[in-house]
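This document starts with one chain, in the form predicted alone, laid out as structure tokens.
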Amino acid sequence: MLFYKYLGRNALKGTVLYEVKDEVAILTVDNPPVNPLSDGVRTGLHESLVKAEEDDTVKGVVLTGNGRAFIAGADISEFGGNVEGIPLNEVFNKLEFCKKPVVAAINGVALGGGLETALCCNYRIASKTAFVGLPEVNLGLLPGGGGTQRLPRLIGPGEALKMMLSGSHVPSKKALEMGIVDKISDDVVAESIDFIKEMAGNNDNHPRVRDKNEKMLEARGDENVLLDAQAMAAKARKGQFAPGQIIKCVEAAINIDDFDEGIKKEGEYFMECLLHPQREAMIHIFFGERAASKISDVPKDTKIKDIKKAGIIGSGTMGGGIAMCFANAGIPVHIIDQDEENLKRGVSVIEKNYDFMVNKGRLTAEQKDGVFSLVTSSLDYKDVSDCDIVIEAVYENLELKHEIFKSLDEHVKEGAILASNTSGLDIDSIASVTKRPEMVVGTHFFSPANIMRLLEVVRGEATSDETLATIMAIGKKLKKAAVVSLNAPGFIGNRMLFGYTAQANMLLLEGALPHQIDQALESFGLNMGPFRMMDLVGLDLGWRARKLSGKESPLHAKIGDELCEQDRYGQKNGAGYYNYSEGSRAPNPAPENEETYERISEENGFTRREISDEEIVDRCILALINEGADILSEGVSQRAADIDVVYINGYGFPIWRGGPMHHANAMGLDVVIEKLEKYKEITGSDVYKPSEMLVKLAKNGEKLGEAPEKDNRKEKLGFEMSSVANNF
């Protein structure tokens, strides 16, 4: 046996290990963690390949990689710089044209251009528990190594722009169904160095996927495969330039003989998405959700607890879905309740969600029984005595949620975590009433919360280092974008909220429609607009909640509270700003109550008048742009990133934006500050008052990204919100 290593120039990162056994030469990636295509692994796989080719005593090649991951992918730090190494293309070719037959041994992750890598072999086989894919979309991006010229061709262009389009990672199993790989192995090293030598021995016309033209021919002359591409990219992809470049290349690949022009268009399309801002914005985002689980305070070797088990106090929408969460991850989880009506209503909507994943092929029944079988219920506190973590999800109302800390505090062990799911109320204030408060934390999750991938944590002034790094260690294994907040009103997303839907409010007393302002908005890109959104949640709760504390209703409120006075309620009744047919979540519209918001508009001094979707837009984004400088300078979050991932995670801000404060960046923050200045002096708001850190970084010709250095714990911020309600 004869071993290798290919060690790399001193600039290039990756290197490949090369080993001759029985014959065949074995290839292995090892560019720790998940092996991606950097510079010293291309050239390292080039110089390999040649040094097999040239060795007479080697029958064939098997290629693989070392740890849980064959090949990640393209090195996306490389993106947009200078490329050293032996180029891609260089490397695939060199692949597909081995002088020996090669096999991909698959033995773990194999995404984007690790599983072009393995498209460019011969053979294909695959772990029981490797996955491929081709995400590249979700970067703002193609497969541009020759995914979108080979997948198509080995299985089919219809099932090939589904995987692209969605990104999604497909298990060995379905790869194999799907054609994408030959073979499934327990050893699959072991297994591909037999493979490989049987089929050196008996063929010497080894298959190449680009030259299997069959499904190319059949798909030629069907509109239908492109025009479901096209449907699918708009309802899932609204706005992204990436698929309709995705959909032109499997074009190609369907009408264009030649591979090699393909591969060309393919190329083009590439670099035209490289080149496209949406690229940057969706890869800050990719960067940014990593980058939001480091807090810069705590040290990297901060201990971590051991969560065995989960308790939930409530049984309603938040606890079953927070309940879910910890299933989902394998993790028992108690809840309590201190109704039994409710706690079996919220059961049952916990297995009828089962259910429907079973229904819909996500989960086998068996799957179902496993998952389910790790929710457990009762209606006593001593039942979560066990528990290494339990989190409160009842409604906001402080005085309740110091009544539910006192009892846990009593009945839950000692070391054991408690933590709040609360929007916004003021968790010093909920940890205050226990005696370990440095273990007392918020935890917001968004609703529905087992589908909602935002995670605020929000840290009080005594919450230790411990209890910080175990929330974003659970939050990472719930499948979460966490994000730290410092304790403050509203924390971020919350506190940005209410100054965008108090100026959506005020344009509509100004003179606009709320079907306008929500088009308007939702043409930017939004998922939904804030009076859509307003309808989904309720306009009553700020009503009843001002009405309870005797307080007048804000002007930006007041034809909302007017609408509630008239039981115009939102979806949950069937009318608000739209009007709803039963059973459905559609908007209608509601032409009877324009009367009243001409009415509300001229008691309170407003002439109506017509309002550009120019200045919709530029008035709601440029509010959550403001406040959230003020909560970068502030600390409340740690950098300007950590708000984008927040407002895409969370409130349905376009990826392809990257977020109100890297569109703010891509705008320039000299416009920002023009702009604000502007509708400073239209509406005399000081919501449009320039943040201060705005003013400074445009002066400096910089941009918004980390915040300032301080010791965020000892800041006292204050906290003057008993409800974050009060203020919609």
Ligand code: 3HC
Second form
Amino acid sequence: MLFYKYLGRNALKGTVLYEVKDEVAILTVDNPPVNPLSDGVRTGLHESLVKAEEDDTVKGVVLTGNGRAFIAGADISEFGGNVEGIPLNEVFNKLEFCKKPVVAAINGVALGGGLETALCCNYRIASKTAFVGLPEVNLGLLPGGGGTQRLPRLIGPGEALKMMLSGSHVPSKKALEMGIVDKISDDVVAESIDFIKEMAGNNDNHPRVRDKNEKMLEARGDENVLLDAQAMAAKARKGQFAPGQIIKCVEAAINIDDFDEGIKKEGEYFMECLLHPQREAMIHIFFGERAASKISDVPKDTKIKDIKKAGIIGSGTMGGGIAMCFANAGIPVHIIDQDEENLKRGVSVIEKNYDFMVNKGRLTAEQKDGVFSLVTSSLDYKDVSDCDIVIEAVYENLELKHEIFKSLDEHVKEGAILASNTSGLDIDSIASVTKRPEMVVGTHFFSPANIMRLLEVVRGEATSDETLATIMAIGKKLKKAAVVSLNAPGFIGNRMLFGYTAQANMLLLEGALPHQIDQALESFGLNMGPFRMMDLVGLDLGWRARKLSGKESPLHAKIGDELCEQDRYGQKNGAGYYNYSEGSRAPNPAPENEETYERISEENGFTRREISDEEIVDRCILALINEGADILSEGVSQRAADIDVVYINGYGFPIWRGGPMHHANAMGLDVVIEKLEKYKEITGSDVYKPSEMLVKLAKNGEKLGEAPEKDNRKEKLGFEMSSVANNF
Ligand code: 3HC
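Follow the form predicted alone with the form predicted in complex with the named molecule, if you could.
Zooming out: every chain and molecule, the one shown earlier first.
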């Protein structure tokens, strides 16, 4: 007979269900939705283990999770606060030295402290759909529940380091091959019960991972394991603190005979990570990404449309990349182009991308065939009539988009969502040509769309709750970090980028050189400095747009325009702010440009001066922060963390600084204002006039957080008046 008893306490979060079946105690972690090891779970686990030990009729213990997860790790929300309940290592100790054999029945995800729990059990049986991993590094942490000591003992230090430094998720089949789990089963709990019954006679002879020392002894004296790990961390985790700590833990595992001494070292290194500002920054982004999908004025229970088929208009780089996102998520996608040659080329690029993945071992040939078969194409709009969403991805021209949306409105079935991938045009204007403005929305993907995680969702005046909720849900399905922006020039990301690159250009005009500016910002942590980025995008785009507008170029654009006049368009023709050898993207200095810089500076009344790296970083990052504060005060973004998610996932801002808004909060808003005022004085530019929101928050000792209530917002920029719009 089944009988459950709740052992957790009301005030604590989560619990463990206790049941005895066939003389086996079944402990089920119950802390929805993903069973983290919150205080109630830790207490419940400890008490359940004592109870199972004390019950003479119980032969062994099966530990599993309720719902879709086994255990998703420690409770991330507890880090940095006062932790109640039994400490994790005490629970793990009880588990590892349980007087009865324990099997981890890994029914779903076992991540971080979840896998560490399983590693304290004598045996591990996983379901076919489960996956395991130690992703703490993504939170600025290391596996602090013994993972750095136990996993290397189980699978060897090299493989363990790869897993811990990448934070990757390992599917159960691979985990079996690697030796992380002992068996795979369709019914993990039933299989575990049978296993216990089989093994129960094996008194005192149940393996413990802590005792497996062979792989440590083998690695002792072999420096390559740690050197490879350092190289991996330097390449993939530049600027991050936790990877070095992980490597030190594994070094201890290899070189210290006493397991408990290794655990002690792990504890010390973990604590250093916990107290490091990067931990707070990265956890801010973990929760920020999840908060971004929640829209404060859209009810949670809003109906979500089922997206069974998608259509894409335009087979260029963006269209093709977006099509891949849908196909990768298992959603059939149909591409339309008006030009047969373009369409053929676009589809063949998609196939080449998949072939590349096969060559790299990321897909099997069979998987490629499966996913590529979901992509179809034609020249006729009628062929997207049955789609549930159609995304337009043609070049930025409002008249052209009006034409396309009129056609889509006519051809695509009633109730389908019509989206535009515009990076800066007015969504309300696009929606106005249709009879379904409530189903029109911006879906701004970033290039290459199949790789970049950011999806800016642009909410028009008429966009309905249902449309928005559906897009946020589809964003999650496509594995994107989706963030909502109100319809305002430049949306969130490009509006901030504009102020930032403008300041980089002003620094060039005042005396710094492109490589100095790039290096200063790359040392700060950005993936790519602004001049390398402008060369990559192409200097000619803005130049042509400014020429067309017939207006005089702003000061910050003068040098870029002059380079274009000299046919230096950037990477595309091998010369821009840098020179590029044929077929290479590596920037080489271009000393021949210096004469141009000096001349344009002089013509515009600047006496070139030495500029420090500190001033470069301050001025560019402060421009981001000040614009971000305005974006927030206008309600264009819902919360400061949304801006951080945009900037990290779309613009190469270092995750370990938590995004520009978190960086401002971490600096202290009073310090931010002091610096803004200093640079306003030096440059005379309004770019550094502190945003009213910053001033108000700093005065009250508050931080950048939620956007103000609707009635208290600063007026939103209009497309007509905006200077941003003219520059994109
Ligand atoms: N602690 C607290 N809350 C967690 C959590 C955790 N470990 N993992 C997920 N959650 C919360 C999320 O914040 C979210 O809350 P919300 O609904 O209020 O926004 C909810 O659970 C669902 O999460 P997702 O939306 O991410 O659900 P998915 O199904 O998309 O993904 C997942 C599930 C793969 C488990 C993903 O949530 C995840 O990667 N979680 C984090 C795993 C992790 O990093 N574990 C290590 C923790 S640190 C640690 O264990 C230290 C130890 O070594 C001592």
